[in-house]
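Next comes just one chain, in structure tokens: the form predicted on its own.
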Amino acid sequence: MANLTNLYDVSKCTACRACQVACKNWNQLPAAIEPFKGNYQTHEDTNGDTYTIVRFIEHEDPVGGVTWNFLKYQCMHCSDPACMKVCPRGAYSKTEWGATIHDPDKCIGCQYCTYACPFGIPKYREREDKVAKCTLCADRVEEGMQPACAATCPTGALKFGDRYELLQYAEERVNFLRANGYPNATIYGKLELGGLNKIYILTDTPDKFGLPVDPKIPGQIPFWQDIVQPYFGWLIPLALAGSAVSFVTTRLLANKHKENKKGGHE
């Protein structure tokens, strides 16, 4: 099976949210009701039970005024995933055409995926103990449907389909974007990070919807994968080991140390 993506244009989006009620439905997700704060985004981030976003980011311009950029936000499904890489109980797979899918029954809520994240997407989901996210709805693709928010999407905003095919199209709309008012046009997730399976056309830099420019996995992640989880099953008895000649060792010495008092003092 071809690498599939699941390309999303912000320049065609008008902020429906229709994407993000067919991920609730699809999935069978509770409501995560939150405060209002006086804006129009729903959540501030993505939660256990909600595994897709729409976020609402307002720009004050000294020439154009207030202007809205929107950003349907959800896991990037990374094609060399650090959640995948520091779960200690293996998880976290890829399917063969791009995915990065979660088994809830290894999952035992340690939140390692969440901090190893470059886009802090996993998210605990307390009533189980277990982390929980974006599929890009295997379960969908595999019997030969779209993702439910790709399916959804009323304006075209969302594509689905193999990502060298969805590459070229985001370069021909990138270059329409550049000649037609937005000099900054690009594209995001075609290297970042060796590349996402989930591929942006931004009307503007990265920053201003709230992207990481430059994404990076945290610095102790090859320490963990390389180091730590290889040696896993013994550094545990290696360290009691340790302990035990530690306490010997120091009872040793108190005792000689005691004799030579002793023999001082006589």
Second form
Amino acid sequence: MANLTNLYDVSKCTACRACQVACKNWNQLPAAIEPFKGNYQTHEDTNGDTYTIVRFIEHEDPVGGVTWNFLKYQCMHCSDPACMKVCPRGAYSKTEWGATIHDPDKCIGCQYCTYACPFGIPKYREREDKVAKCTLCADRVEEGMQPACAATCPTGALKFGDRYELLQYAEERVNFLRANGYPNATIYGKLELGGLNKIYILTDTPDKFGLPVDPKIPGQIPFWQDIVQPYFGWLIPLALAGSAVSFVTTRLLANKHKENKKGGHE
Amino acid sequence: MGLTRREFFKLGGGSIAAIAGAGILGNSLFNNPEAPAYAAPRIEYKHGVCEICEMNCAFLGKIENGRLVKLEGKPKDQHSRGALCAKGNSGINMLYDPDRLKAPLLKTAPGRIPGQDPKWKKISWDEAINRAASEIQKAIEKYGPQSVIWIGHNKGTDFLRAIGSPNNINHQSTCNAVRIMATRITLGVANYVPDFENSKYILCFGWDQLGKAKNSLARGLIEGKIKNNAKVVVFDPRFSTTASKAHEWIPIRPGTDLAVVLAMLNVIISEGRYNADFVAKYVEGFEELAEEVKKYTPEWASKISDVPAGTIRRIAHEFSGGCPAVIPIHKREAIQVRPGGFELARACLAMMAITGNIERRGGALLPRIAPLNYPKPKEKPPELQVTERIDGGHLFPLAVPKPLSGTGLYQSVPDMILRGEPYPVKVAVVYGQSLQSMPETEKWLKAFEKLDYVININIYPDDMATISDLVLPESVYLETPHISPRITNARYYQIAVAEPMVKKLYDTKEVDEIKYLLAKKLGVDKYMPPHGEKVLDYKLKRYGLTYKDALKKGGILNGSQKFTPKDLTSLRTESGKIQIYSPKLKELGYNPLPWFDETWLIEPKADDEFYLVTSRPPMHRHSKTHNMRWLHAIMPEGFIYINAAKAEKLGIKDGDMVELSSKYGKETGKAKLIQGIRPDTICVLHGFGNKSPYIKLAYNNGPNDSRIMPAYPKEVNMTLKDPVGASMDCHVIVKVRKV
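Take the protein just shown as the form predicted on its own and give its structure as the form predicted in complex with the partner chain.
Let's see the whole complex now, leading with the same chain.
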């Protein structure tokens, strides 16, 4: 399979939230009922039962007037994902075609991934003591279908397909937008973190949409991933061996000490 | 490939088994290499049609071991094109809603207070029908059949005809009556299709179907803008979703769109920018229009509307520049809710007509609605003895050409019930209407209080149910068969056919069956048309197909999708052509041309007074979707938009509780401060404000806009020279105060 990507075009999104509900329906996720925030956006962020949300951003610009932007937010399916690097149980993997998927059977709920992700995506699902996130509908894609969100997008703001082709399309769209009233239009996800399996066509700079302008993986993660994790399997026996050694040695030392004491008394 | 298919399903990507599996495995540290063996689920797909809104998108339902688990739009359906909206996607929430009505309920507590414990007693269908029929019978014997009224979606016509009552009270005067009547006068049809995809100029007056998620209209506008590079201009007091996607947003003074359109007509005609060839061939009444709009100059309109005269001229020039251009009109927005709405709709049609944008690619297309055969009763019912209607519909022959037909004056009913004019009303059957849909709700409640018996046919125990004497549970659309021709926005002839997804979950019935059972008990079933499964084949007979054949063909029957323009000299109008000047209107005593009357205007005077506009969020359909879990989670409560700078002056902060008061009532709700709304205008989201605790999620979900709106008696419509009896819900000034 080619490298597949979900593209999202901000300029076409009407924030109808069909994607949010289709995601719930396909993944059979319960409603996450939260107190009312007095806003169009009740969920401030994704959560263990909500893999995708639409963010609302209102700006008032003295020159451009009022703008009201919408942004669908979910897992970016990084090509080199931080969650995968830090997971001590190897619960994360990349599919051949680009999705970053999480295996709940392997997850131990340690939540390291939730801190490591530069986009704050994996979320703890308390009812199962596990982490959960968007799967890019890997189960649908493997069956030749589109991800549930892309399939249900009424205005075609979401498009799923070959990453290379979608990037070309995105370039065209951005050029068009720049020439038609959006001089700061840009693509997001092409180069960020070495390329994401999620491409955004933005009508303004990423910061205007609350996206990290230059997302980075925290510095210690590569160390963990590249040096410690390969030997993870050895850690438990090593630790066991270490404690056995320390047990024996402390015993020996103690006995010796006792003897000395004894000797001292005598 | 990193993982096999089986493993993917194990990941919880979409199967119940995976979630159950995870539960069994619990917190086990080490992975179980042998996943427990589950029997492969029994999966079926069935053809469905969504009934949450009138678009009726077609979908495939996935049924897993007898349980409906997923709805997926059909790519061949012209409305969904494979993509359902948020409401459509959450259909299973309604089907499996634990709060649904499950059996007929009898109110045993006195009084009609919304949300008060009705002390419901569960009764059998036999008993329910007996009781309902005997109450109707009692009223007919003592006060005549006209004392029985049906309030609801035009579904009671045949029943009322059978018992002999003219009182078909339908909600359309608060909904789309103005658009229907204006389009009928001008084009001889009830609606038109804005051909956004091929348009170059899209001009909207309050139109916001992007913000309300009508899929085919939202998609059309976005495609027109993006694929065809159409310019989108939005006149709206609020920065709506459509405005946020437009090239230009003009924050017009509420209720003055008509002045702007008339001034644009003035510019186009006086500068000779109209399509003379098209006008000569297909337009009737151009000379008269040219004379009438002479007085509506851009300078005049500018003073009224706050839109600079230069802007009006420029947009008129752009619109009449020869490119395909369209003005979409849907329902309430700017059209229905204020005096002069009928004239606004006609003026918009006139503007498209004189620029040659009717039945032309990129303009307004005549709808292509596939006809069906509708069964007739065995015996013709006797002529109605009383033709005078309680809502005064008989006084508006344009809106109500015959008793029981047309649109009527929904909002006039409570006054007439209270006055007992022209005769007393005793029994009401309420179908598909909630207290959120009744402007000046307190007055309606008083009117209901006066009735002897209220029968409510409903899906949910909402606040309408709590004030009714008898509640009859209706089946959900996912449990029943449907044949749905595309009516709204029908670009080409298409019929969608649906089968029940699952067997009825509870002891519920379809409204057609309920009507029939009532008629049978009253001994008038011979006047009722047949209903149920047996009429499905009959409806499709003219196409030489049975209902089963249609399902086998994929549930979608398509006519030709090629655009062949229709003849514009044989329309069903008075002259056969596009009718701008209407002799019929003149004969009825109305102005035959679109016109403007400055007495229609109202203005907030004090600092705490505002114009009212309403909107609807995209994930809710009026008041019927608020107990659907996924939708409720996205928007659990309604709110009131106030301009941020103005709110600061009034000491109102984001999220503060505010009281709205008008001449007609009071309501409280949370304020949401935004930049994108005129300082003199508030916008209330419609459909919220349910007071019944028996639909738990939707209980107390914010302000009900209807409570501060007027319900004008018919005389007001006459004074305002409104030929169609529009409700004019937003013809009100609202005081806002922090509480």
